[in-house]
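What follows is a single chain, given as structure tokens, in the form predicted alone.
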Amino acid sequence: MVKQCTKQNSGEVVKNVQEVMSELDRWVAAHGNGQYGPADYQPLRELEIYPDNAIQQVRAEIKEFIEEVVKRGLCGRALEIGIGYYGSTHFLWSLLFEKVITVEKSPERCRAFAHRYSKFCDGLWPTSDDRSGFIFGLSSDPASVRKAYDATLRQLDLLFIDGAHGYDAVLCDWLLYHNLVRKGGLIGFHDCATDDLGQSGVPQFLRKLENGEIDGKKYSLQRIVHSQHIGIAFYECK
């Protein structure tokens, strides 16, 4: 059974699972090709673009997420790594968290999403009532992490990484926040499942984590797979 988390959002109550997957519905439908991205999803070869995607995520995998943090009540602060092309995750965080932060390092994203969300939301520009944030500059910068430190209060519900994939940026961006995520909050890795490909680092860092290899913790992962390569791993905090 899932437990309810309300929130107020553009004056509406997020009551379920099914209330966001239908808003994330929405909002997918009516950005790039309207879909989400392809279970069967293969890494681009030479000469390649991304297809147009309205969010680089498979909708089994979020689904799945989205049931992992509704059941446990977060709702709090979240923080996002990387805005991806269409900011469908802030717009997605936001129905769940009172206070959604990006760290971008390209302000031109988070300008085009905020002109999105608020033709999106009849008008609503997302900074307009404190609920959402944005950090331009890059995650390991000094003044990003400064930054993100002041806005979370050190209190978040939910980190979710997904910035650069190589394996030195996700562990920079891991050892620079996960401190940030209060006990019984959420870290979720987005990639976990490109292994083998040359083109990610995440399963490798997530490896050295189970094992012990990154600060002498073992940490127990779940993955939510439901593609070739793509997946969401996470962990509760201790």
Ligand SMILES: C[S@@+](CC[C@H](N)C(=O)[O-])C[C@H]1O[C@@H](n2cnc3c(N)ncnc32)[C@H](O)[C@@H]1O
Second form
Amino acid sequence: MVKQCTKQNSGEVVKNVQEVMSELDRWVAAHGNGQYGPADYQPLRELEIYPDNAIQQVRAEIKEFIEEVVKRGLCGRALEIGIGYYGSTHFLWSLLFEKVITVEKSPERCRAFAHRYSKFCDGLWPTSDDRSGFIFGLSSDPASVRKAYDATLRQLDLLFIDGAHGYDAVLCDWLLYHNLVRKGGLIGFHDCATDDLGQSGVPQFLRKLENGEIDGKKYSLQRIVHSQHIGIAFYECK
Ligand SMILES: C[S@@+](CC[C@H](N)C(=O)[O-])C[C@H]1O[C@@H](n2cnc3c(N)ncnc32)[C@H](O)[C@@H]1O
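Having gone through the form predicted alone, I am curious about the other one (the form predicted together with the named molecule); can you provide its structure?
Below: every chain and molecule of the assembly, starting with the one above.
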């Protein structure tokens, strides 16, 4: 029996890294092309289309990030920006945290995720036990921000920024949501190693954050990169 699927009865949140990875592996195998993001992912050329990966994370990178979460004992509330095609990171956070909220501009993706989740978890609808929540709208929409502030009580253990990847968008997401994370919580940024893609502003934003060019403070970032162009950067809130 899958522990995560028994959460409704036991209230238990799985926190062992191996268990989490094996649950995530099972989810990934059941969706899309059954694979994680490829470590040798190359930028798309014109007219190409993304492959149908079940999750956009590279397995070794997300595993290391999970280790950082688990070793700090973070298990309360998580907020992510961007659900992706299969909702695989929402599923992952639901294994680790008591409450997970995703801000996503596409309600259809969230609804499709709910059906997939229900199928995967023996009929359990993700929002039925109040541990999953979805805010439909652009992350920069004032209503999304108000809902996130109300729903998280400004006590987040994790903020994971993986929505729009342009410089302005990442800046906006960080400015609007970083104050929701409590001391000791983590703020993660996906795609920190996309420098030469020419379409992502994540590395540029992170450099400025480290140099104190965003709000005058210098943030000490850690980077987990086991791929050519993907990677996760994060810092612990002081
Ligand atoms: C890169 S995908 C997320 C991938 C997912 N975290 C994973 O690892 O599989 C980005 C998602 O963010 C959503 N998105 C893009 N810009 C957004 C915005 N400004 N506000 C809310 N959602 C946005 C897209 O619709 C898409 O579902």
